[in-house]
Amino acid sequence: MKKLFKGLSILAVVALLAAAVFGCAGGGGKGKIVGIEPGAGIMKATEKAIEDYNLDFELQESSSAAMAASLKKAIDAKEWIVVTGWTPHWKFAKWDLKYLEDPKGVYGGEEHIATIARKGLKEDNPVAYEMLDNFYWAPADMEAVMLDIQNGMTPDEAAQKWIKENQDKVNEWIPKGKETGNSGKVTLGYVEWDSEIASTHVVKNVLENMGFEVEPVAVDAGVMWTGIGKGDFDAIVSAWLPGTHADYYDKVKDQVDNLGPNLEGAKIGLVVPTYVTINSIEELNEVKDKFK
């Protein structure tokens, strides 16, 4: 009897012990933030963010479409969850969403989208460069054609489309004189974000109308900015500055060629269903039960 009533208790402790260990490596179980690519700019902001505002909250690792199918869960059963996020994107137009407020300005303000080249493209082949340098559109334009990818197309479907629809603003981008008959290759490197595949594919099929041939090469953010320093792409349209892609930019700045914002207006930070009740990132821990 003794010895059953000694062995009832190691177990009893040993089943303290475990609970305790287990409950401490949870935390009491943290919140999730659906994020996207390990490496994105977006993520690192989010990392900083939790340290910053303290957050219980761990972020989770996957891509743009897999963030983007887990908000479609998510919505569809009316459950609380919390991306990472970005404008333009579709998912604005298709599902009612919000920033959570950001006080202490870890995601930055307004940004812009630049085109970036490489060193010598402009000796090398300056119809191609001058396209690139002129080319600029709204977000409205970019989201159309996410959109339309979201909807079934084909990126180069997408943007023909979007192309044969918008003949005169395309036409501001293309040097005079220089509308066909134009030969030699281009290589354009773009993360495979929505907004960066719609963007890429509508400046590869105009340079192709223009008798180019063009390669799109999809890699992540650090390949593509140390490609374009590199000179391994002749350009990106993809740069999202001044903030996202601040650290990537600073590396190369003086080995390529910035022409400017070629979309303004973008925005990063955490978004939301704008049924959640809450409007700030500063009342995540407050609900982080709700964000499992």
Second form
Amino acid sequence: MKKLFKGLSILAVVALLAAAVFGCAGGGGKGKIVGIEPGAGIMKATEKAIEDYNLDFELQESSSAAMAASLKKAIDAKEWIVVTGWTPHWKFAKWDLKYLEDPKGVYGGEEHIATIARKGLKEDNPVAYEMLDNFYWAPADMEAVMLDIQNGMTPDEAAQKWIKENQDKVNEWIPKGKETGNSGKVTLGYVEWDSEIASTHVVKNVLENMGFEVEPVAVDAGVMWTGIGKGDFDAIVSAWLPGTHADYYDKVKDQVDNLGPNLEGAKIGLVVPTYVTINSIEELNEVKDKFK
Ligand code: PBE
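Compare with the form predicted on its own: the form predicted in complex with 1,1-dimethyl-prolinium (PBE):
Expanding to the full complex; the earlier chain stays at the top.
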């Protein structure tokens, strides 16, 4: 019995070693793309990219924070990594990164981020509605808030700092004569993507400074979209259009009020550190062993 047991454990150790060797050293397995939360538009686009470019890669589900941590780890070790990335994002200020070219246009062209209100908000809360309608800023604004959060501020602290430094811009969003003394509650649905944490908290703090009580509700992408369609939230400032959230938007577009872009010049795609020597998604297969 003892002998049999010993034999089995040796077998197990050999099997484990073999798995470790083949798992790490490649051995012909698929390359890896580090993704974010399932439900993000960029995840769907990446599945399509894998198909359209015939990539021998698998897309790893993760979270926005874990994706950034993997990126940091790889860059510290100067290893190759490819992630699902987007602009605006603080990672471009922190590290030297580049988008891989996408000659098939799977990731679409230039995106904007739109504000969407529930039907009826205009009548129920015209002042908050007008502020939301006027909310418009630039990628550099959003990046400044994101970077402060990344460097340790809470989203509310970073938002208040940005508001203080950009009061002229903020004043243009606030309906004249309605700067203070408002009351009532506003709920904002959002997903905890770094870009949307920043925008949602800036809007939250502007509305709070005006006197409203604001509840930001963090959900996943599917719930954010069905929720705004059903009127569970008063508004979202996180609609990536025309491409990234096209499927979600098409399902609810007749039930919501699209207030138009709050930011222009957004983009999604596959992102690598600049020391990665390939430039296009089409070259990924040739170097897939470097992305394990
Ligand atoms: N993102 C950030 C989201 C939209 C905002 C690019 C990760 C997405 O892919 O759905």
